[in-house]
Every structure is written in structure tokens, then in C-alpha cells.
Amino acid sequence: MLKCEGLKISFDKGTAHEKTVLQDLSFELQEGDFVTVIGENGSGKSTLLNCLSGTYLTDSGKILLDNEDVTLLPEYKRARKIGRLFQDPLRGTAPHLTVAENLALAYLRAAGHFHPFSRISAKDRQFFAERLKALDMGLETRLDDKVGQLSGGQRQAMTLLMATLVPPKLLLLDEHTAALDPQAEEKVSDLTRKIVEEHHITCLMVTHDMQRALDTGNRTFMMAGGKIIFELNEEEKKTLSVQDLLVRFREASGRNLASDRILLG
């Protein structure tokens, strides 16, 4: 379903500053995983995923989305099929328009069903609500709301739905749950889970928070220095503590994880 052959990637390239941030990572999601990613700050989680929906272009290697190339596809062209959030709840959101004018661009950019100048229709606000109500935050009686109105969870729950609202071949979700409150973030983090089951959805999460990543999904990579150290699979997840994955990074690093973020998460 998805395939990474030798992605590298450097910044600040011919300088002083050079860094090379991925370095020969490869890796292969079957449809339907679900693959939560752990590292320290600056191990190449982030990157990976701006690499994957294509806001970088690799220096080399290759990435291939149900067999076809993507690895020169612009970002635009990719988000057809590839879906993100990010930590920020407004980002990927217009705070300005309303709950369903926002709705009706992330679906017109998924499936092209609207003309960027028609009308949202008493049909499609009827579709919209019923998707609204099922995140159960009361956002279907909201459809004429500012988007900026909503809180954190509703802004967030409501991007998560604009990303899936016509299920894309891939999620990719950056740290998605980690300016919300205790609260939000455990609805936030169960409607996920919610959605990719129901949908089939192949996802890559990355998270701070290690037990959250052993509870989530059928898979977990640990990142360090632009490369996946190891992998478990579903079976290892059930059976280890984030005491364990400290030890199994320093088996695979030879040294201490470092990141207080994610030591405290």
C-alpha cells in the first residue's frame, strides 16, 4: 500500500549547518495498518511526514502510494489521497469561514463533488450534520459557526473529519493531540481510533506520549537519528511497558532516550 525505498533528505545543504534529518529509511505499510512513531526531538518524525504528503521533496529515494510514484508529486496533487493534522487545531482549518464552508472545501478538494462556486446545498448540510453528529460534540448544530468560535477539541475533532470525510489511502497524523486539554485529548484520541477502524484507513501517528503509542494501533516505530531503530508489531505492543521501550532505545542507540517530552508523556 505504501513504500519507502532510501528516503534521505538534508537541510541547510552546502553550509556549515548541514544535517542530514532522514537517512536511508525504508519501510512498507500493508493497507489498513495503524503505526504510531516515537523519537526524540529532531530524529526525523515530522520530516517524514512533510516527505510523505509532500510538502519536501526528497534528495533521494522513492515513495510509492498503492504502487504508483509520488516521490516528485506536488503536495497539492497528493492531498487527494493522503490526509494530515497537525498539533496546531487551526492549521488545515479557514478560522473565518464557517463549519460547513470548511467542510465543503476539504470535501471538494478530496473528491471534486463541489464547483468552487456553487452553493452549499440543503443535501449537503444535511451530510455534513450527520457526520458532525457523530463525533457527539454537538458540532451539527454549529454548521454556521466561525470555525475560531470552536474550542480546541471541537476545532481538532472537526479537522479530523474534514481530513477523512471522504476516507483518504493514507493519514497522517503530527503530534495531532498534543496542545489539547486531558480531556479533549482522550475524545480526540478515541474518535481517531474510531474513524480509521470504521474506514479501513491506513495511518501513520506520531506521538510524544509512549504508552499511548503501545495502546494505539498494530504497529510502533521508534526513530532516532533519521532512521526507524526498531519496530514492534502488534503482539510485542501488548506485552511491553514504556519501561521496556527505554531499554529496547538503548539496546538499539547505545544511549538514554533523552527527551524529557516523552520521558513525562
Ligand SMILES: Nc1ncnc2c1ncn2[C@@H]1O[C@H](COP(=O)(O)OP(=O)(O)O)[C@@H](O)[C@H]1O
Given for the second form:
Amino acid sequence: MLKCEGLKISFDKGTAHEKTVLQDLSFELQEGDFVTVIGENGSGKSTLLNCLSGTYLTDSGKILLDNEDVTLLPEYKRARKIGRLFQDPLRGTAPHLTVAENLALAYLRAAGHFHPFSRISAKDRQFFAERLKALDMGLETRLDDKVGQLSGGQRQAMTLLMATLVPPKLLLLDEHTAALDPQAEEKVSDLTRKIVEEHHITCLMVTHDMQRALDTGNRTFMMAGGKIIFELNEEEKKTLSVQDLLVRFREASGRNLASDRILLG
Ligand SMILES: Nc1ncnc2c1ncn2[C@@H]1O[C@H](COP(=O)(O)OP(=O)(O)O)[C@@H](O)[C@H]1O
Ligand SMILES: [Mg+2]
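Same protein, the form predicted in complex with the named molecule this time rather than the form predicted alone?
Let's see the whole complex now, leading with the same chain.
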């Protein structure tokens, strides 16, 4: 489904600040794999997602998505197959458009129609209302409200719905609940699990919450220094604790995990 071979990327090449951020990174995902990705700040998690989405092109290595070599494919050409959410809940929706208009745009985009729509049919509205109701955030009654009036949690739930209205081949989530208040974080995390599992979406989810990383999905990657230093399978995720993860980190890297917010999650 997704195959990455020997991905490597450096920034500020040829300067004194040259920095290799991904080094010889390889992994493979099967259809429906739901992988949580953890690791210290600066370990390359966001860069990996940026390379998969085509935001950055790698210096070397190969990316096969859905049997297609996308290594050199620009971002906009990958976008139809790849859904993406960022930490900032303002990033995925258009604030001056209504809830229904945002959903209609997402739907047209995913379906490959880029022409502007003239009106949203009653059938569309019903479809949107049904999908919004499943979010359980009261959004089904707010189809005509501007998205800018919604809370951060509601906006991120909307973005999640928009990214999955037509299930993408690959969903990339980059700490997409980290900027929300605890209650909204819990809610959007639960929704994520529900939607990804229901549609069997192949998904990479970066999180700083180690317990959540263990509880979510069927695989976990631990990144350090631009590599996946170990991975947990479904069985290990069920049996290991956060403490065990810290021990595994020490064994794999020879040092303790930096005691930043990753421990506080
Ligand atoms: N566009 C860029 N230019 C220069 N350095 C970058 C760029 N993107 C990421 N980096 C560097 O790559 C390293 C890894 O960053 P990142 O992938 O964002 O880490 P993480 O998401 O794991 O916290 C950091 O040192 C960061 O400064
Ligand atoms: Mg990051």
C-alpha cells in the first residue's frame, strides 16, 4: 500500500547549518494499517509526513503509494490520494465559508471536480447533515453558519470529516489534537479512531501522547534522529505500558527520552 525505501533528506545543504533530518528511513504499510508515530521534538516526524505528502521532495530514496512511484510527484498531484491534518485547527477549513460550503468543496475536490459549484442540493445537505451528526458535536444544525464561528475542536472535527468524506488512500495526522483543550482533544481523538477504523483508512498519526499512541491503531513507530528506532506490533501495543516504552527507547538509543512534553501527555 505504502512503501518507503531509504528516504533521506537534509536541509541547508552546503552551508555550515547543513542538517540531515531523515536518514535511510524505510518502512512498509499494508492497506488499513493505522500507525501511531512518536518521538522527541525534532526527531523528524513532521518531516516524514511532509515527504510523504510531497511538501518536501527527498534527496534520495523511493516512495511507492498504491503501486505508484510518487517519489518525484509534486504535492498537488498527490493531494487527491492523501488527506492531511495539522496541529492548527484553523488550517484545514475556510472560515468565511459556511459549514455546508466547506464540506461541498472538500467533496468536489476529493471527487476530482475542481469547477465551482453553483448550488448545494437538498440531497447534498442531507448527506452532510448525516455525516456531521455522526461527529456528535451539534454541527448538523449549523450547516449555514460560517466555519469561523466554530470552536477549535469543532473545526478540527470538520477538517477530519472533510479529509475523509471520500476516504483517502493515506491519511496523515500531525499532532492534530495537540492544540485543543483536553475535552476537545479527547473528543477529536475518539472521532479519529472511529472514522479511521470504520473506513479502514491507512493512516499515520503523529502524537506526543504516549498512552494514546499505545491505545490507538495497530502499529507504533518510535522515531529518533530521523530514523524509526523501533516499532511495536498490535500484540505489543496491547501489553506494553508507557514505562516499557521508555525502557525500549533507552535500549534502542542508549539514552533516556528527553523529558519534554512527550512525557506529560
Ligand atoms: N524546512 C526546513 N528547513 C530547515 N530545517 C528543517 C526544515 N524542516 C524541518 N527542519 C528541521 O528538521 C528537524 C526535524 O524537524 P521535524 O520533522 O519538524 O521534527 P518533529 O516533528 O519530530 O518535532 C528539526 O531540527 C527541524 O528544525
Ligand atoms: Mg512535528
